[in-house]
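Single chain ahead, written as structure tokens, the form predicted alone.
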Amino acid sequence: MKIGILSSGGDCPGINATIRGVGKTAVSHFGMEVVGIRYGFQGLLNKDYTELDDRSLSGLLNLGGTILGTSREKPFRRVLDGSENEKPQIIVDNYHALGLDCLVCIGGNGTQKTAYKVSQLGLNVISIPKTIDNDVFGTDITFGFHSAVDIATEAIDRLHSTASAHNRVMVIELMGHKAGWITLYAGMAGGADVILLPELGCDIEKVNKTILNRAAKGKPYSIVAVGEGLELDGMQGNPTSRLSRQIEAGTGIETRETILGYVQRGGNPSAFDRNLATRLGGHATELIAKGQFGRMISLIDEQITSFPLEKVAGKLKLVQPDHDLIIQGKRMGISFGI
């Protein structure tokens, strides 16, 4: 069999793993024929490829980024002028001329959907979960999330010396688009006393009696960790900047703003997410072998499984009101802003 292996959409640390992770066992285990195609989608329909061997495949375990490039190409995009999408049938003929027998999707919520999308002309693929974010529903968890929130959780970790050292109020905001799970797991682990969830909104007068309550106890510092995608006063997007400053004008305490950005989303991968990837690149390799296509490669309850696309795609994993950290952080005292 021949397969071609492709990522997409935002970079994130583990996908070269996981190309190693589906490469390596397909040429080693089944004795398969692995090309990698470039920038993603847009790879596919440029015909834009490279041959993958077991040296090429060697080296990749611990590097950030991904060897083959990525790009948000959506191939089934409607076409602005009204004239007909000539990109689906593009990506079948160019899947035909590579002589692939499968197509090895590797992306977010964007690429599950275009995945499902370009299984719906008739060609065999299968798509394995990543993003930072953690947002991709039928999956416990997506290989990416661990590192940023390891990077996040020291961002944190070394703003608690500057807060306590001026006694200020810092506001860090962390990635994620509409999911608050790296707020969430990073506020937690990182010690922060407001942790506000796109979620969940925010009430702003609660968060400043949070603060205040915290500065008559003695605490005269305070970390506020902030989704990127929190709704504040209507407005969606980037709320850091206007949070910060509605709290120091209803506190009168200094507060100052850090913007993480994509220091979360670069480097290498955490030891977690390379075994993680690793194993999900190892079953997406099984199941090509098996012929079972249409399918998403997750883990669910510690194992290593799939999804049908069909019900993944279009679907966002978001965090739940009752999740065990919201229950356990607000028992501690941390206000979620609710």
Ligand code: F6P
The other form holds:
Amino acid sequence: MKIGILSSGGDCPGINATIRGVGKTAVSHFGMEVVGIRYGFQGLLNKDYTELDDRSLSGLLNLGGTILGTSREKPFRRVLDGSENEKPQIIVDNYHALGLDCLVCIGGNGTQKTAYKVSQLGLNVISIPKTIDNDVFGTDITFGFHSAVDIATEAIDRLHSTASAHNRVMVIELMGHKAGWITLYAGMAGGADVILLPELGCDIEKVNKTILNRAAKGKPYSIVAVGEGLELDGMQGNPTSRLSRQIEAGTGIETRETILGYVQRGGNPSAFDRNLATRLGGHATELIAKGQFGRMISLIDEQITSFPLEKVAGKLKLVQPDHDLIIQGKRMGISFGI
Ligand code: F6P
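Switch over from the form predicted alone to the form predicted in complex with ligand F6P, please.
Once more the chain from above appears, this time first in line as the rest of the complex follows.
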């Protein structure tokens, strides 16, 4: 069998470990041929690919980014001028021209949707969820998330000392798109005093009250962790500057902001993410060998499993208000801004 593998959407730590997991299992265990398709679906449209063998699949386990490159190419997007979209047919033609028996798509939510549509074209597809955001429906956790939380937690740790030295409020914005997973996990692990999640919204009066209460108890410094997708003043996204201004105006305490940005997406995967990527990649190859296609590999209750793409594509996994970390945080006096 010959399989093609691509990474699509924003990169995250662990993609190379997944390519290695799929590729080495395919080549060494099942005797398959593997080609790497460059820059996601863009590479499939341009027949831009490279053979992957035992040599090129080595040295990837701890490497950040993706050796194949990635892009946000969405081949099923409607053409702006209303003309017919020829990309789906080009994908079918190139899949056959490359002699593929299956296409492995490593990606986040957008990629799961695209992978499902490619499978509906009659092609064999297996997808593997990845994203620092942890918002892919149908899996308990995506690789990349654990690594990003580690980095974000270290950033919050470092803000504590400078916040207390200056008696300031430090607002730190974390990634996650519409989901607050990184903010919740890094906020709790880093001991943030206020954690603001896009899923919960925020009442600025309550945030300021928490900060003033801390000051009254002899703690005139606070850390506020905020998810980038938080809606503030009816505007969705980029909340940090407005939030900082409103905290400073409402509390009278000097407030500074940090936007962690792409630092939390780059670099080496954690040990947890390396193993998760390896397990997902191995299971993907096993399904291909069995001829089971049109599925997304996932981790549920510590077990590697898979779901039909139609059941997961187009759905988001968001933080629920009754998440036990939120309940526990509230019990310990952490404000969630509501
Ligand atoms: O999905 C991962 C992510 O890093 C989000 O957290 C963030 O909103 C987005 O990608 C940034 O996308 P881009 O790479 O297009 O700037």
